[in-house]
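Form predicted on its own, single chain, as structure tokens, below.
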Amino acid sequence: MSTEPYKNVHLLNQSNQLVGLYTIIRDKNTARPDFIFYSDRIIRLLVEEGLNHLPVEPLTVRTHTDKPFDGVSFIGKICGVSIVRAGESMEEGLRDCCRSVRIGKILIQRDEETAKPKLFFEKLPEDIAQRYVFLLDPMLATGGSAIMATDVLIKRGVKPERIYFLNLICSKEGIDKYHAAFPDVKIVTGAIDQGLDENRYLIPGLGDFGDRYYCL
């Protein structure tokens, strides 16, 4: 479904699995392993939910019974561009859903004097302009590192339209930047958190995503 007043966000089903995966990861509490796999389930649903998005034209195949089934088929091809480190956990739940899936990096960082992401290497497929692009990061908090991602894919001939940009958690005023930028990019989430804090964190958030899911 698609939020409102959030126009090009969609939210997983708020379910009682969903809200119960969430409690876990966001427990402090929660050991290294655990927080792994049920992040990895989390970040399943929401390579699905980006899946069921794509466009498809219709397919008729014959079954065992040589009758006929009217399905569809994907039109295009896609790939994941994470955004390193903490996206990188997102890509092998592409590969789960999506076989032989490309994947490019980008690796953005803060600079340290002027406190503002700094692109700092990418890496990605040549023909990623006549793709769909799934753009993974876990978190979407200021939005910063998001759109300098998204405006790295455009730059190299991606339409905005065929980006979906997949995270775990977003903040309300990271949507409300990151759109102001990139309107026609699609966002798929699993939760919308109140704010953030003085030191912009997700509130009430999980932590340092990539440092629970690599580190701790």
Second form
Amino acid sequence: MSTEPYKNVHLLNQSNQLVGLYTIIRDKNTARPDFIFYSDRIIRLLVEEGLNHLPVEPLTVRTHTDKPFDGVSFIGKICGVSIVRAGESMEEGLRDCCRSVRIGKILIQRDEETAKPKLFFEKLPEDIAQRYVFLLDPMLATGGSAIMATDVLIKRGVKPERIYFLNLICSKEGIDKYHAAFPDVKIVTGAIDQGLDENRYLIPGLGDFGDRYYCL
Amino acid sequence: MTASNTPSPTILESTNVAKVHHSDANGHHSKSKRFQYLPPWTTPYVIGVGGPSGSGKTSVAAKIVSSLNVPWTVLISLDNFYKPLNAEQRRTAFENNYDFDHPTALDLDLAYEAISSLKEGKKTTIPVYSFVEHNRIPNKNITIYGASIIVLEGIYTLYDKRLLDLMDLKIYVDADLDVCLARRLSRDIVYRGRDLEGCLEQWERFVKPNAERYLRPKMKEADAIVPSLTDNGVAVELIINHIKSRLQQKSEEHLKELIELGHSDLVNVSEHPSLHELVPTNQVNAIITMLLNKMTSRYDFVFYFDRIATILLTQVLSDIPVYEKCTIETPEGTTIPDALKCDFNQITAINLIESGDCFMHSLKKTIPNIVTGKLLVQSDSRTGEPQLHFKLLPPDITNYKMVLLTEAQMISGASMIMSTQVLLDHGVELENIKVVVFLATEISIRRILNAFDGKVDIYVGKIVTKNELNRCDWAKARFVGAKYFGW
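What would you give as the form predicted together with the partner chain, now that the form predicted on its own is on the page?
Up next: the whole complex, starting with the chain shown before.
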């Protein structure tokens, strides 16, 4: 159900419902409980869209009447990797669809001296190179930290075409920059915003996702 | 009434019969055939029981109701339709000078309106009358809906020509007037708070002369005259047997109608614009495989059912109507004019018992404070005819823009058709009704499309076509609710 204005970008079907959900979470007057609930709904849609792209193999099962049913089963294992902290807000949505999924963490902060993103911490499943990876970060603005996180994954042996970068909103600029570095990584998103303002914030955006989800 | 858990085989497997019906001598399908669905309560069987005061009408009526022993029988007393009295009349009534036994004491126009409304299958309210206050009890009404048998009982039940025309069976309960008096005295004094002297005076002045003048002549209108209760066993039994055979015939006609709905000129149901089947993505197919695998544990089954139910609800909601646009401001201060605003509180869900409740978890995950209702339609184990047993609908159901009817599986489609009809009878617009089902047979979908002119949207996780039905016999038995709830 995705439209692809860009190669390897899967934009969720812009139904009334989805646009309505974004109206709620973009509105600055939306209180935190509603922000969390409706963000979670969108996150779940992103995870489901990601899962739709994973490969399956035929599987015949026995039904309760003992007649066989020719179905399918997912092949390969997945794991989530969230970019701390805003990306962690998407873990629950992933667990809602894939119970006991392994989740790695990557912490990237702006280095005060160089003003560039710096990797502070990473903890990833041992066998991550064999897995499909859902990279979780709600906003793709300039793409700085996402590029650094993806670089970590690839250095650990993950194949780029097995990475799905899930975010709620991205900018055209962010997509271009990210795909210039990793053309084979698939981006799954629900909204592509006009651009960035002078502070490198998404326009119209929805504010600081992590703050709104965890604090405000 | 015992209800069966398994669907009526009659409805599901007789589709070929219907097909033969539908073809003309040359084997061509006639294109002109119009389908329509009339639930049993659209043509209720109306039984009138009349006769003099104290003759034992109530006992006869009660005996009929208890012998039929089906929950959709309703007993209505004509006493409910006594006219409310004004102050002057009430004074006369308390002095025992008001003639309650004259036909004009009853609001027969209202009685006619009520019975004919019930005869059309509509939800109907009737007043409640207090014999102590000689007035209608304010703000107290009885609401009747879904009855397929109505027993109307009262002295003048057989008096009004219009009421007589609505009745399928008219019974006059006859008794010697002296016997009637004795019964009446004990009843009025013990149960209705009157005194002996007043009762006797009433009898002499009003009851007896009215009975002779207005009531006796109506005996000729009756299909059956039953003697007073002590010795009427045989007569009542004959009547009950007659009613049962008529009801059997009615239920056969209803079943036949349901079967015929399964056939139509729609060659390919799956292309109907009102039908929305989940796109069989890898994920959807993998979940369905898990759910159909009998080795899947209950723990996993519940998890995966909730998953697919949520996906299905997401699809239903993707078409949520947008009624207003609004201007919002983001935290960064950007204004978005013309933002689409969806009101998720304009959606309600009615879960069909037994397995519509499987959607409860996913409903709450999707719309946390959703208002829900319940309907129980079950098939009679003997005849296979579906009947409405229980309904609990949200107040102001007509105000919702989307009314979802949820059920895990649809096999014959009969209970979903009846449930849809219940919503229509309660004023819900056809276009606002959304049928939401995980697993459905093609025949059930065909029936719903035919019964409601293709105007009800149907959302299905997986459809089993007619040709697949033998290979996929798992679609013919209810297993989802049982495994989900662990029955």
